[in-house]
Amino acid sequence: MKITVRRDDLVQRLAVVSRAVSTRATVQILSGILLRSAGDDLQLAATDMELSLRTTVPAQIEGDGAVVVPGRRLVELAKLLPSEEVEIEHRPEESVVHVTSGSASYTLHTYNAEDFPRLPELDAVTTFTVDREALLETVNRVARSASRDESRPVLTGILARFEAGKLVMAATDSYRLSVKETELGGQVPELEAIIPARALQELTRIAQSGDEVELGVHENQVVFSVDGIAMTTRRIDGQFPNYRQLLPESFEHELALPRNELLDVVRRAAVMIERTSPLQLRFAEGELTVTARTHEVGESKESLPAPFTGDPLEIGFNADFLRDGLESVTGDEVRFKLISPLRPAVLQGESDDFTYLVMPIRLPG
């Protein structure tokens, strides 16, 4: 098999699929990128068994075949090749590929393509289309609340539920919860799946153009197609927490605060926080005071006007979680909903389509 391809095209597409190359050294084949001839296209694919990415590059190809080339090495080499045209020749009997560009030539040892994991057949998947911007914005609003703790796999995923004219996504790490409802145009089937947060965040990076994303579920796999790129990821088994039951029905206090101003205060105060020290918010008549106090670092205190009435209320939060919530809310104002120092607080923007719940931290003393 002999492949001739434009260097810039190859570099661009390798950069996409290489995001699924495994960084673990335990299974060598997963550190490779599959190159396969397909008529006038060169197919590229990579997988770490959790996530797979596939795309094609226009190329002149003589002969048929497939080979797996060390992924990171090929990506770095392609970026540095001196000529605009690249020739890749696979010689199966030698278990190598020869890469030629201008006066430069390289020989890379390869892996057997038959050992590469079999990826889902895309033609077998029934897909539907979703507005790209609506899907990606929904992912970006909720993804940071997903857990990174692999001991509870369900919480590392994002619940995605498609209903008539609507998409609902929810994510929680048991300390905070994000829920976003997005109106969709067109027809979408009723569908619910827990999708790894990592895969959806990867989708936001690769889906940089186009109006729509094709989406489908096949057995235990979820498939996304956009801009000539196909991404497949496993569907997480398990029962996602009933997030509706986690949201309080009523609150003692509800006040509108300037989002950007409060976010700046929280960011400044967070500089003084170390480890598990809580950020202290004291709501009093007409005022909110944000205090950060760490024995090893020092103390900060900053106040801003707040339309609060009644007995003072002091509540503590993880500074990062509170900042994430304020960054996820859109609009000039944030609605801060409170019950008591030991009950969760809820942040919302000017509309009800996004909700961010955050658990408090008990304050010392």
The other form holds:
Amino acid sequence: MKITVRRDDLVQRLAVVSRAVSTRATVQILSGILLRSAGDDLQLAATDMELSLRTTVPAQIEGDGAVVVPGRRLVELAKLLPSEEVEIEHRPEESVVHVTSGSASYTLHTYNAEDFPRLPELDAVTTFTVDREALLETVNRVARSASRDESRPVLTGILARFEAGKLVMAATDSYRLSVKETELGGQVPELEAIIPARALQELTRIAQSGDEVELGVHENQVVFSVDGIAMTTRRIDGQFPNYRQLLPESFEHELALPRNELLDVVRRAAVMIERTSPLQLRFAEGELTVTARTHEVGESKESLPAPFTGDPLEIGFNADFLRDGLESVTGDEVRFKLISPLRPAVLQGESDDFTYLVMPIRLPG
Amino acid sequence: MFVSGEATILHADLDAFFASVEQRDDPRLRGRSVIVGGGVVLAASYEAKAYGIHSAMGGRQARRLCPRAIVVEPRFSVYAEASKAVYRVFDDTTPLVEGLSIDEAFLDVRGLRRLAGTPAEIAARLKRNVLERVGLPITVGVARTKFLAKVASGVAKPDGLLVVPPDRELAFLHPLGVERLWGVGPVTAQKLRSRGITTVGQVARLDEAVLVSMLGRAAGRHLHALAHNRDPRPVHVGRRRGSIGSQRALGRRPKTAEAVDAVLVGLVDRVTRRMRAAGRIGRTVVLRLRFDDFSRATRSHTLPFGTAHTQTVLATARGLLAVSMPMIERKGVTLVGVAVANLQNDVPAQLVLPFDRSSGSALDAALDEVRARFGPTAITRAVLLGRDQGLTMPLLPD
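Now show me the form predicted in complex with the partner chain; what you just gave was the form predicted alone.
Below is the entire complex, every chain and molecule, led by the chain shown above.
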């Protein structure tokens, strides 16, 4: 098999699939990228067994074949090649590919394409289309509440539910919860799946253009196609927490605060604290005071006017969680809803389609 | 760090704790050789120690050394109660109490002279109070540093009181055997002895570099400092042990996965309850397993935030158990232990979302209340009904 391809096309498409190249060294072949001839296209594929990415590059190809080439190495060198045209020649009998471009030539050892994991068949999956921006926005609003702690796999996923006219996504790491509802045009089937947050975040990076994303669920796989790229990801088994019963029905206090101003106060205070020490919010008549105090570092204190009435309320929050919440709501005002120092608080923006629920930190005293 | 010029640090250590409690509660055991624990010896009374019996010794060997010894089953809840009562005496003595374990603590009595007398007087009163209020003998060592106070109590045992005056420290320390130094176990002692070094004084005469070459960097430096009586550590209030755990032996017959899970549930219930009672939360969940062939495995996972929440610890422990399942199926499990380490005080504490209504902190609190009032078996999980919870014991170090 001998492939001739434009360098810039190759570099651009390799950058996409290389995001699925495994960084763990345990299974060597997963560190490779599969190159396969398909008529006038060169197919590229990579997988780390959780996520797979496939795309094509227009190419002139002599002969058929498939080979797995070390991924990182190929990506690095493709970027640096001197000529606009690249020739890749696979010599199966030597288990190598020759890469030539202008004056530069490389010989790379390869893996056997038959050892590459079989990726889910895309043709077998029934898909439907979703507005790309709506999908990505929904992911972006909830993704940071997903857990990175692998000990509870369900929480590393985002619950995605398609229902009549809308998409609902929810994510929680058991300390906070984000829920976003997004209106969808067009017909979508009713569908619910827990999708790894990591995969959806990759999707937001990859799906840079195109109006729509094709989406389908097949057995334990979820398939996305956008902009000539196909991504598959494993579906997470298990029961997602029933988040609706976590959302309090009523609150003691509900106050509108200037979002950017509060965000700045929180960011400034956060400089003074360690990872797990609390930010103290003291609500009193007409005023909110944010204090950060760390034994080893020091202390910060800042007040801003707040439409608060009643007995003062003091509540602690993890600074990162509070900042994430303030960043994920939209609009000039944030609606801060509180019950008591040990009950969850809710942040909402200009509309009710997004909810950020966060558990406080129990404070001494 | 500031080290007082005066001997104000007390190391208070209950004598043969478990065995003393048994002798306290059963007059027939007094003055006799008592062994607590039928399998491995958990504690031996001083009468039994005279026969060479010591804790962690195999039961068979112990009975061979002293066939007339009386073996009693341990009663951990009684020991825990006694320990609490003794700590109340500590807390009444001084606000500066650093608990080391269930039966020993450091107390700093600096600044109490006008209120309560000299450290020696305070120590004598402490001994009296522990005996009167809890009925147990305790030994107290008094010195300028924690290390010396601990050495002093070790020398004074049992039922002793020994004050090391600041101007007699080296005279006290140097004639002692190297085993008295904190951190010198049988292996290190043997290494030193094989070079003809048997006393602390001999260690003190060696260069630090020589000790480092013999014992390694950390141990060498440590011993050099101790032999020269350098120990600047202050008494840390409330810095208690680093983990809370419980374990259960399962016997050798095969068990189903459900049975092992039920044991795990019972252990987690117990451990998290004890954590909450102690006002502690922890980040690292540790699962310990012992197999039919006596090999062991330890699996741990560290959470982003400390917790004493039953459901959170259980979910993590189950994850660790799931990973270990192939090993359990292959080798057969004979002991399961759960511990939570990386402990800290429970304020400030990141609270956890109550994922299902039946698992929130409110439920934990309600169950704790019932168990505190009516005993640990007053309320239990359906999965544990009809299952013998058997003998669970505080996790002992491997």
